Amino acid sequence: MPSLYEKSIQIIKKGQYESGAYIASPNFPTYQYCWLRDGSFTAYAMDRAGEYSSADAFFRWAGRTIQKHSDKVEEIEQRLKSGLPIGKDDVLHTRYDLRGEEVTVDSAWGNFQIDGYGTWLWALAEHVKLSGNEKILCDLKESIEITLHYLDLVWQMPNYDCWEEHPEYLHAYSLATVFAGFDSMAMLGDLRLISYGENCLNDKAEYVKGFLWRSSVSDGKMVKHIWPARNDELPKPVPHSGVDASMIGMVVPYKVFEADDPVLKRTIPCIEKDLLRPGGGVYRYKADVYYGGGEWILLTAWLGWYYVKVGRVTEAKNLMRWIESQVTPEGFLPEQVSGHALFPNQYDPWLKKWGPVASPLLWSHAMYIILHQEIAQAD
């Protein structure tokens, strides 16, 4: 029998189509398409688990798909000198079906989200650290330059957040990617292996994680939403909307601020606080109610990453042993477990809409192989 961190990777390659993408969950119709969030995270995983042909393919399906959609880029930025209203469908989407395509089976989806964008970009860069294919930036470079500008256009008006919610809102999780896209793409640059202004890109870098600190911190602590700038009005911390689980991306992978910063000590309690089920999972926030608000194992195994990293390996092991007690008959990890959900009277709406929780996650299984690698180095 293989071990679960075999198995993990069997699966993303199994899930992984002849164009490069990553399909969300074989076995969820709603999720089989590949998102540039999840499909980054998971190449992450494949670097880390040294399959670097099955990331290089994802990164270069990405490529393509941005470059496919790229005249949208240059529609906003018309659109914007104009002083046009920019439409839901006028962004480039946040899921794409595996030939890249925009998928409109469903008018109604929020496709105005930034992070996947952020995420490529900082997933990218790290490909290039782990692999050592540098020519894989000569190849990408119009994409590269495309998602650099689109970023810059779009990052300070509202949109969904990861969790695919209120757009009305900036939030911190995305900002954190646009930092982290632009500081990695600026690293790449001061090793002059991309020349696309690099003193540019650490100066919006530095911007991005500058607003970050003005607008997303409330009584000492960061909270996930920001009320963007209207009007006169500057931008604020939303502080009633309180953590979310993603956060833990400030620290890791991102780096907007080192684990020590006092902001970021006073954030990570509570979220230990309000979203760590004692001797079980991570939730994503206190108000969830898909599928009843369960227990994430990506975000349990994001916990554990951030807690390697601070030296707490024994908190890791703990979470990643939980994750792996999870696992189904099929070997599978879903993307979530209703045991102990939140609002357990949430749960049978959402599986008459759309059928049982998605599983196997794709994105379940890149986490737990990321955490995987951290438990090792760390012994």
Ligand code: BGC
Second form
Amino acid sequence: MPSLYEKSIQIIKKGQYESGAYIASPNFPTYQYCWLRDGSFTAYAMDRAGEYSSADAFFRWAGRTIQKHSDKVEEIEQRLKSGLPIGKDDVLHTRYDLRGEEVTVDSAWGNFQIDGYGTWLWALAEHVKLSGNEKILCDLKESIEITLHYLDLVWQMPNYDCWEEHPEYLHAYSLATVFAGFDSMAMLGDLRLISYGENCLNDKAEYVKGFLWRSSVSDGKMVKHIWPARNDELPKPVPHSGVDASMIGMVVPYKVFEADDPVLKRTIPCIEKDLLRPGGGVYRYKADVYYGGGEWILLTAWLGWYYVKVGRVTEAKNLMRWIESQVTPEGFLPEQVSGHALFPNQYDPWLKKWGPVASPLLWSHAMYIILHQEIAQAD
Ligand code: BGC
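Take the protein just shown as the form predicted on its own and give its structure as the form predicted in complex with this ligand.
Let us now look at the entire complex, which starts with that chain.
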């Protein structure tokens, strides 16, 4: 019997198409596509597992896909210069079909989500560090530049968050990915591996960080949503939005702030208090009703990843054990488990709408691989 670690690698390989795209979940009709967010974490996990060619194929698929749709970026620039509005389909989409084409089946889908693009740049920089494959940067130079330019144009525009909700706001998590996109490429510039105005990228990263600091902190803690600049109003935190587990990303892996930063030292305990079920897993946010708002495998692994980074290895191991106890008889990790859902009566409506919870979810398996590697390295 393969271990869950080995099985996770197999599931991811099986979910990677010839094109290089990773399917979000092979058995869930609504997730038959590749999201840049899920895919980038999955590629990073494969890099951590030494499966460099799988990660390489994903990054190249994403590069080709971004290039294929790059006319949109020029169009956005023109529209912004002329003061014209940006329509919901003028932007680069958050997910594509496995060939890299835009998905048109559901015209109401919230396609404008910037975080996948920041995460793609971050994961690509990690790929270069982990695999030593510097050549990929030359091969993907154009798509890297298009992505940087795109983020630069749109990062202050309201867009959907990483859970594909709240298009009326900016989001702390999404901005952390933008920071990481600029910062990781600036670092490669410092190493003379890319030549895209590295000094200006450092400045851009610092600017995003300053913006986050100024606009997302309420009562000494960071909150999930930011009210965007409007007319003469400055951006400001949305205090009632509270915390979201994705904000762990602020420290791990995007390193926007150090773990001992006073704001983060007050924010992470709020995530633990509000979203970690004692002896269990991690919820997305307090008001989550998606499939009743269950505990998410990938977020539980994410908190474990953070624990390893701050030396709380025993707690990380407990979370890893909890994840292992959630494996289905087929050896799959689902997106979420519903036994202790926040709003159990909201489970059935989703079941009726989209069928059983996505399982396996490649992103869940990816985060398990990352946590497993982190713990192994800490021991
Ligand atoms: C989640 C997204 C994710 C997508 C595919 C959605 O339900 O909110 O974060 O990218 O599923 O896994």
